[in-house]
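Quick heads-up: it's one chain on its own, the form predicted alone, in structure tokens.
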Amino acid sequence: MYEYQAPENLLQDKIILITGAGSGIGRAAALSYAAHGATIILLGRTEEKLNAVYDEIEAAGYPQAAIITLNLETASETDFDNLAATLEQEFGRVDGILHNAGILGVRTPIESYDPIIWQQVMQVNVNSAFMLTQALLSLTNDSEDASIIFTSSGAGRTGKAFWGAYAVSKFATEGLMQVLADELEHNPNIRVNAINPGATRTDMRANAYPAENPESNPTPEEIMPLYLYLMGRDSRTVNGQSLNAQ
């Protein structure tokens, strides 16, 4: 496991948006970031799940969160522009973005891969991350210390049979991160990196490996040290890196 001891006030007064914040790693990151002082913008498509995380944050006495319900599969450029305008009005800036939302699609040979599912996976895992980042870049420019984190995967580093659109989308995510990091290399206030969570006890992992004992994998909470490190000030000189949480 990545080892990092985060100061209690690591993210004090930070404004951080998390996609896919209703469950799994997104939920764990929201609670962890909030525990270290951040105001969390919870973005997801299922309001009930977002409300549950919101209530957990409130019950713990952390800074009050905000909820944005948005289906990344169908969201348009206009939707992201409207989101950016809302955040500018409400918060004035964005100090962090965690692109956590993603879908698996199906595990099947390329020859028989359903083009509709292929498009869905690419839309959620790559296109929406691009459009959201593009829409929010001006707000991260207003931050004195901004971090953008993409979610990668081992499947996006070495191509493996039957991983189809998911693997290709993660290769694309690595590329998007590297291009953006290089473009922002000389901006000392914004850094861009990616995290490979590794095998983690999530619903997506269970769907990908139905025969696996989920207890053999760490919980999302156990892999949070790297998420805290890359979002906090201690990683200010780290840019364009793809790091493993485990």
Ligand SMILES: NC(=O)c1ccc[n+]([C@@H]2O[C@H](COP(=O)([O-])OP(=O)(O)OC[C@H]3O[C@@H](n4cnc5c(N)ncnc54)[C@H](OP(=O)(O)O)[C@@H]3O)[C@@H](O)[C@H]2O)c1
Given for the second form:
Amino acid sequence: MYEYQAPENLLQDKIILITGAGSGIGRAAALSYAAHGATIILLGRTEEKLNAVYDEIEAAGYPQAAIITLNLETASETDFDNLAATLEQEFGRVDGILHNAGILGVRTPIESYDPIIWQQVMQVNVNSAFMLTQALLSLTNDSEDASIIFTSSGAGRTGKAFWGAYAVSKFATEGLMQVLADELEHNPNIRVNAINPGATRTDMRANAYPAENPESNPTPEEIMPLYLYLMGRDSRTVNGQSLNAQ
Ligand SMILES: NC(=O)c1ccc[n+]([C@@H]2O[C@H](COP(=O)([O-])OP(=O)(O)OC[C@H]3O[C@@H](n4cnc5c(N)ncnc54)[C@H](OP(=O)(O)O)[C@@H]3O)[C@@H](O)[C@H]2O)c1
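Having seen the form predicted alone, the form predicted in complex with this ligand:
Then the entire complex follows, led off by the chain already shown.
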């Protein structure tokens, strides 16, 4: 596991948006960031799941969260602009974005890959992350210490048979992260990096490896040290890196 011990107040007064915050790794990150002092904007497509995380944050006495219900597969440029306008009005800035939402698509050869599913995967995993980042950049520019984190995968570093659009979307995510990091290199107040979570006990992992014993993989909570490190001030000088949570 990535070794990092986060100070209790690491994310005090930070405004952090997390996509796919209703379940899996995104839910764990929301609770972990909130426990370290951040106000979390929970973005996802399933309202009940977001409400449940909101309630958990409230019950724990962490800073009150906000909920944005948005389907990243169908969201338009206007939706992202409206979201940015709402956040500007409510918070005035954004200190962190964790691009975490993702879908697996199907595991099948390229020869028979359904083009509709291909486009859905690319839309959720990479195109929406591009549009959301673009819409929020003026708000992260208003932060004195902003961190943008993309979510990669081992499947996005070495091409492997049958991983189709998922793998291609993760290669593209690494590229998007590197291009943006290079563009912002001159600005010491913002950094852009990616996390490869590694095999983690979530619904997505269970769908990808149905025969695997889920207990053989760490929980989302266990992989949080790298998520905290890259979101907090201790990674201020780290930019353009793709790091492994495990
Ligand atoms: N788990 C692993 O072993 C592993 C390994 C490498 C990389 N990753 C990456 O880590 C990230 C989190 O994965 P996970 O394992 O936590 O997966 P997960 O349990 O399936 O969670 C994915 C999250 O994304 C949300 N989401 C999916 N489609 C969406 C859409 N159209 N609009 C808005 N939100 C949407 C889901 O919302 P709903 O619950 O409402 O569907 C869910 O909250 C993904 O980017 C994944 O590729 C995971």
